[in-house]
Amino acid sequence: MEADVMFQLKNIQKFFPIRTGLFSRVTAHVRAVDKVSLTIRRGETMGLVGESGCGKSTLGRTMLHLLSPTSGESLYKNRDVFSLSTQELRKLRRELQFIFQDPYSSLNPRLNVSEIVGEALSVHGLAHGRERDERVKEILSVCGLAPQHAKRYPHEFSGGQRQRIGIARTLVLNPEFVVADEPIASLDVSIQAQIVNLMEEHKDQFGLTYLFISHDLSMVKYISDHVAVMYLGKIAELSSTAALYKDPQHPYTIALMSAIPSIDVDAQKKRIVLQGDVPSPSHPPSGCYFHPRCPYTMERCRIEEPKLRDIGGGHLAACHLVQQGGGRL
């Protein structure tokens, strides 16, 4: 593994069993994440986008071993997170943190802010008593909250303030890598920009590396260095942010990009509406998973699954038509 590579995911799969009948026998599996490989370099933000239910959050949780994988490897600094003992994984938690999607349900309503943010310091034996309280107030200040907020409870804060508390809880351990799972999805538009700017400031200040999971393509473009597009548990396209937004290649990515709102009244952007419904992840179609909804489907697409291949300049796409046409749709 290269020195600047922080995370390397290799063919990660996460299947959830479907149990039916009197004896709860496993009759099928939900293929939430299906052979995903991804490289995240130190100091960058990798954006992960796709429709709801495509497996984005499951991938983020699985790579940190918050969910047990079905198969594959999750290499953090060349160590497989999946093969670590409970003791080793516990120590590693200080470096690997998670920002949860819902700032309302992710905070314990019975604990005040000081207890919520400082809990991890106590669990890992890093600070206690007055030292812990000072560390909590310091990190709250960094996240734009006042010292007096430390004794208040979650119900006394707005959604944006709660998400700041969640970010403070993440940063208090000085992590190196953070999975941000839809951190702005439940917030007002005016607050979303504040949270994203706060995350950008922390990235520079603390030297963080992010996996930023979102369905908001505008915010992903703003914060990400590279973007991976996910569809039905697989990576459909992967490229630098500039290249992907300038010249998307996979038909699914093109359709997603066409839905981005624009304030330019002169922009002649045609909205592409995909036909049909997203297939069930428990019974995915043969060949290319996207072929039932793709306007360019060929016979080969129905039979053979496309591999994620470089189509030029580090731009990867899993599409037979793009690869067959020499790298551009």
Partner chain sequence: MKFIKAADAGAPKTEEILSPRTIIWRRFRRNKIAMISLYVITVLILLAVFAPMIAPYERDDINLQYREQPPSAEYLFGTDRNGRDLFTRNLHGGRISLSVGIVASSIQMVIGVVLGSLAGYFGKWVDAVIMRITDMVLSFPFLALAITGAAILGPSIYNTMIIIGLLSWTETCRLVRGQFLSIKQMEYIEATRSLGFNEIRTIWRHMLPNAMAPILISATLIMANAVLIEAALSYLGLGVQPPIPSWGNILEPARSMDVLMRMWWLWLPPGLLIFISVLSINLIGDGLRDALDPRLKN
The other form holds:
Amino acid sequence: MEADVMFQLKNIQKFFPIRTGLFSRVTAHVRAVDKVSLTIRRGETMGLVGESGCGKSTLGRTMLHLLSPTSGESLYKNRDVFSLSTQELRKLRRELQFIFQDPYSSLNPRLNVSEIVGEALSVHGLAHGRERDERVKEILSVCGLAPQHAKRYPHEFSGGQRQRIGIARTLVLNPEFVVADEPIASLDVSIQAQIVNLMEEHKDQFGLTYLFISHDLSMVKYISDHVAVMYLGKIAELSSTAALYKDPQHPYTIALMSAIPSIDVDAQKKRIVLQGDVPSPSHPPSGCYFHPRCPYTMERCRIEEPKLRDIGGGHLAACHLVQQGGGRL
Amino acid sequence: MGVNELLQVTNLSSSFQTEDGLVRAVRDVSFHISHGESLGIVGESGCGKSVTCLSVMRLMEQNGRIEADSMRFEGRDLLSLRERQMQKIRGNEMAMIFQEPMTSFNPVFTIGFQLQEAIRLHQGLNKKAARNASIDMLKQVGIPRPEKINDEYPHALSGGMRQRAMIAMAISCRPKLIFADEPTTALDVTIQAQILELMQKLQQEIHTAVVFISHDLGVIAEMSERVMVMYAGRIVEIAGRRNLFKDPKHPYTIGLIRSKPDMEIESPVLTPIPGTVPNPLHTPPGCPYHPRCEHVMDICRSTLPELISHEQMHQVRCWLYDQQGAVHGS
Amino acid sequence: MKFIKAADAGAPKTEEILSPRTIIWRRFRRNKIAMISLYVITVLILLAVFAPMIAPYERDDINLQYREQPPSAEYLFGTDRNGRDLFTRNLHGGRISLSVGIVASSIQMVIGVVLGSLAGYFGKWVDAVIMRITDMVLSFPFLALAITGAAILGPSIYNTMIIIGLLSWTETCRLVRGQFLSIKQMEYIEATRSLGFNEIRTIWRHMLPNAMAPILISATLIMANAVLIEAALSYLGLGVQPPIPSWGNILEPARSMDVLMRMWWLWLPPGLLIFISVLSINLIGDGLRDALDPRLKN
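Condition change, the form predicted on its own to the form predicted in complex with the partner chain:
And the full complex, kicking off with our chain again.
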């Protein structure tokens, strides 16, 4: 494996059982993540986009073993996170961090900021007592909070400030890799950019690698080096950000991009409005999962599932039409 | 202000009492909307955009208090109407679409039952005719298999379908004015695109005026001919869509536009607005935006600027501009 | 870094640090009825604690010359059939009745919280087993079992505490389980996992404190109930045994119609004391519920 690879995901599957009936028998599975493979390099930001229920958050949680996987491997620096013992995993948690979506439910309301941020330092035996307080204050100021905020409780802060506290809680451990699960989705527009810029600064300052999960394609474009687009538990397209936004290949990516409203009142945008809803992940369609909504469906799409293949220059797409050679849309 | 005015609101203020004190959610808001026009209200949480609409419909919570110099809907003074008369206007001539349709439908009745109830109440049709009308409405909002969906309960529908049904409910009585309060915020972008397209189509077909509320500038840019920007309960800028997005005047509007990347416009850096949205209990003195404003001057800290006409149909509340529209300061 | 400094503009305005506990206590203080109840129960507890110092006579002193005396300057609450001073005995009775209430509700709380949190946190078969046990205990006829228990184990103050404790934890258990199920969904619990904390820390430091509010409210109700059950059992002669007085067994002579009609001082004071203490505890519970109401959070 190359030295600069931080995470390598191989065929990760995560199914949730659906139990019904008197004896809670498992009658079906929600295929939340279905054979996803992905490589994340040191120092980059991988954007993971898709609509609700596409499995992006589940993938982020599963790869860190916050959810137990159904199958697959998650190699972090060549060690499979899934096969570690509970003790080893707990130790490794210091390096692998998670930023949560909801700044209101992600902070324990009964603890003050100093306890929230500093607790992990004690647990991992990194700092105690006065040294711990110093580290907490230092990290708070890095996250744009004042040292005197340390003794206050979460309810006194606004959503954006709470998200800063959440970020401070992860950064204080000096992690290597951070999964950010929709970190700005529940913030006001004027605050979103503050948090994104903060994350960008930390990336350089602390040498972080991010997996940035979002439904907001415009934010992902701004922050990511590579982007993976997910649909119904699978990766539909994966490419460098520049190539993906300049020349999207998968019909789903194209539709998704065209659906975002723009403030450019002069742009003569041709919008592709996809028909119908996203199918249920417990009963996915045959062949290509996207075929019932795709404007270019062919016979083959109904039967055969397209593989995620390189269509040139490290740009991967899972679409028969695109792969049929030069058939760029 | 022509004769074509559908709704004319002058100096509306709304407040409500909470445990921690009086929240003045809307302050001196004046606006008008003509027949068939679309007006967008944009702003962040707590800016008073929803309360403005609830006040016009007189749907404020019981501890709420509405004051206005006048609030005229087709010449009728909404403030002096009795609750019974107001009920007739609501649903019949004015309707509302909410963010989360799950909570606006009663979960124990079918979609059809609730639609038919509204239709029969306001149009006086018999049962059979109402059922047909309800199925027609569902068809009109693009719901597949309307006969079947008519007999479904709300939980059986997806978010997008429920929002379509909600729209069917709102337009069932051909209202003259629809308030759409963040109708697509809970939906995915591809579903949002469907709903926005539907609303544009319907607005043309039935020639309804729409007040579209959103925090998303892009959605507002697509849905509204005129846009009103609110901050801390006040209007800070009103302009036609083109003027507002191409030539925004108020530092807050400019800040909002700069803080969000756009798919069509290349922007190498994001410039956030510093600080936080003010707590409605402690609105800053003077111009409420002054603690976050990059052009802040002494006068901004003490005195609230008036909403002045900068150009025709372009009003702004900011000390950077005087009555003649010349620019002060830097 | 320009915007970071400016972000401080939205810092909390008040100088004073408002912990959740301070806020709850402030809300509680605003509730006059609950505060009066708190004072009343505090006075009753203090009287019980210092009973030996306050009481004018020895608890079990018998003075056969002065039997069944109505209240007088010498015997404030009169005397009973054996000529014991009732004021003294009511003071001492409070000691017993209130400590039965406190100990019994502590026993049930420990059992209920431990089992409820295990069931709620671990779920699956742990939950199934604990919930079935709860169902079983719930379907015991309480009074019949308490009476049988007292008859088998022999009536005593300790047995009374244990019996009440062992039979009343089910409500707390279900409550804690429900709280844990909903708190488990909160992202701050997921965060404890992602930060590498172990289960004990998660349960003890992150879940329990957040589940405390309803547990406290129900603890007050159960304590009031325990005082009542002790009174009932002792009144029936199955609880605390004379000569040790409790409010319940002081009431016992009122089983006779004669006493009920002619000698009100034998039963009215203990009855009123039971009534006042139970009412105050319940009103404190009400006040707590209002103060802890999450809808009022800012």
